[in-house]
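Okay, so here's just one chain, in C-alpha cells, the form predicted alone.
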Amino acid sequence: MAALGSPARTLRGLLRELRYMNAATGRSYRDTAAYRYLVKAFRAHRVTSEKLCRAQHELHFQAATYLCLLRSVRKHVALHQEFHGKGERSVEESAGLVGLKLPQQPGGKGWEP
C-alpha cells in the first residue's frame, strides 16, 4: 500500500476542502452535514489498542481517495475558468492574437472599381 500518510493530515485536508467549496456560500463549514459526517467517522475508526485495524486503514484510504478527488475538481473548474474560450473571434483579433496584421485592401472596403 502506499504511504498515506497520517489520518489527521487527510482529515485536515478534507476539512480545507470544505472551507473552500463553502466560502463562496458565506456559510460555516461546520454546519454541513458533511463535517459533522466527516468528524464522526474519523473518531469512530480511531486506532485502538489492536495490533491491525483493517477498518480504520480502509477509511483512511478512502477518504485520502475523497481528498484527491476534491482537490482536482478544485483545480479543474479554476484552470476551466482561466482558460475557457470567449465565444468566436473576428478574423482581425485572430490575427491579433499571433501578433499578424491583415493586409488593406485596396480602395476602404473591398474591391471596388
Given for the second form:
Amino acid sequence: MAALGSPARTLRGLLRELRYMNAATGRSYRDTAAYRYLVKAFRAHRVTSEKLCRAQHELHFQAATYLCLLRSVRKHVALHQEFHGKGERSVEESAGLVGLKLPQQPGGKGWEP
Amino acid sequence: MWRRCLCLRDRWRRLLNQPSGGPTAIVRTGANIPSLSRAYAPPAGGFEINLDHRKLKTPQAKLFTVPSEALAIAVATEWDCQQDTIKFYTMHLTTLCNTSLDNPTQRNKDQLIRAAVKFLDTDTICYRVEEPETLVELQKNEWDPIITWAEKRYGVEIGSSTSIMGPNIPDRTREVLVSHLASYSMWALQGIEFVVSQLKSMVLTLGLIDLRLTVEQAVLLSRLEEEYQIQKWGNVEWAHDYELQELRARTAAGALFVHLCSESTTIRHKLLQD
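Give me the form predicted in complex with its partner chain now, not the form predicted alone.
Below, the chain from earlier opens the complete complex, with every other chain and molecule after it.
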C-alpha cells in the first residue's frame, strides 16, 4: 500500500496548516470547525498497531490527501505572490526603463477632466 | 446585466469589509437539525454553508448543498482562508462542488464515463519513449508496477507501447472499466473525470482512487519525464515548482472529492452506558 507514515504525523501536519491559514485572521485556529472535526475524527478512529482495518487506512489516506491539498495550495499561493503577483509596470516605471521621465503638466492634460 | 454586476459587487464588498480578517464561513445542517440524542444521522437536506449569515449559492444561483459533512467543513475552510480578495483559483473543492451542482456542460453519467475512459487510449504511462536509455529505464521501473497492479486488480489487459499510435486497448478492458466507473455516483464521477484530465492518465487515477498511490506519488509518476529533465538540467522555481504545486492541489482536491462523495453514509450508534 501507499507509504503514508504515521497518523500522528499527518495530524500534526494538518494542525500546522490550519495554524498558518488562521495566522493572518484574528481568530485562533482552535475555534475553527475544521480543527474540531479533525481532532474528533482522529480521536474516534485512533489507529493502534494491532488493528489493520481497511476503513482506518482509508480515513488516514483521506487525511493525508487533505494535508497535501492544504500544503500545495499554500505553496502555490506563495509562489504566485513571489513570482507572478507583480502585475504590469506603471507608465512612470516603463518610461524610467529607457531613461525617460514623464512631463510635469500642472494644468493637467487636455483631455482629462 | 449591470444590475446583476452591481448586486454581486455589493455582496463581495459586504463580505470584504469585515472587521477582523476575511469572511467567516459556517457550516450548518440542512432542513432538520439533528437532536443530541442517541443516533446521529446525516440531515436530509444536506449540509449548507453560510458566509456571514448569508447562504452560499452556486454560480447558477442554486443553493449550495453537499451530502458529506467533511466536504462541507473543507469548503468552509477554503472560504475562511480568503482575506482581502477572493481567489477562486485556490478554492478547488468549491469549484468541484459548483460543477457537480450546476452541471454547466449538461453531461449525463454515460458521457462522463466515456470522457474519462477515452483518456485510456492516450494514457501517459502507456506511452514510452525509445531514447535516452536512462529515461526508458526510469519509465520501465516506475510505470510498469502500476500497470501490472491495474491489470491484476481489474483483470484486464493494458500494456504499453512506444509507437505513435499508442497502446492497443482491447474492447474488453474498456467494458470492464466502464462498468466499474458506472458504480460511482454522479458527483464522484465529476471528481474522477477532473483528476483524469489533470494527471492525463486513467491508470494513475485508478491507483489514486483505490488507495494504491498517494497524491504526491501519482503526481510524480504523471510528471516523470519532467522530473527527469529537471534532475538533468536544473529546476526553475517559478515554472516547475509553480506547476507542481498547482497540479498537486488540483489532484488532491479531486481525489478528496471522490472519496468524500463515494463513501457510504456513516451512522454511528452511540451506546449509552447507563
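We call the rigid core the largest set of C-alpha positions that still match within 1.5 Å between the two forms. In this text the structure is predicted, and so the values were computed from the model without any measurement. Positions refer to the first chain, counted from 1.
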Core-aligned C-alpha movement of Ala23 between the two forms reaching 2 Å | no
C-alpha of Arg12: shift of 2 angstroms or more between the two forms, rigid core aligned?
-> no
Determine whether the C-alpha of Glu88 shifts by 2 Å or more between the two forms once the rigid core is superposed.
-> yes
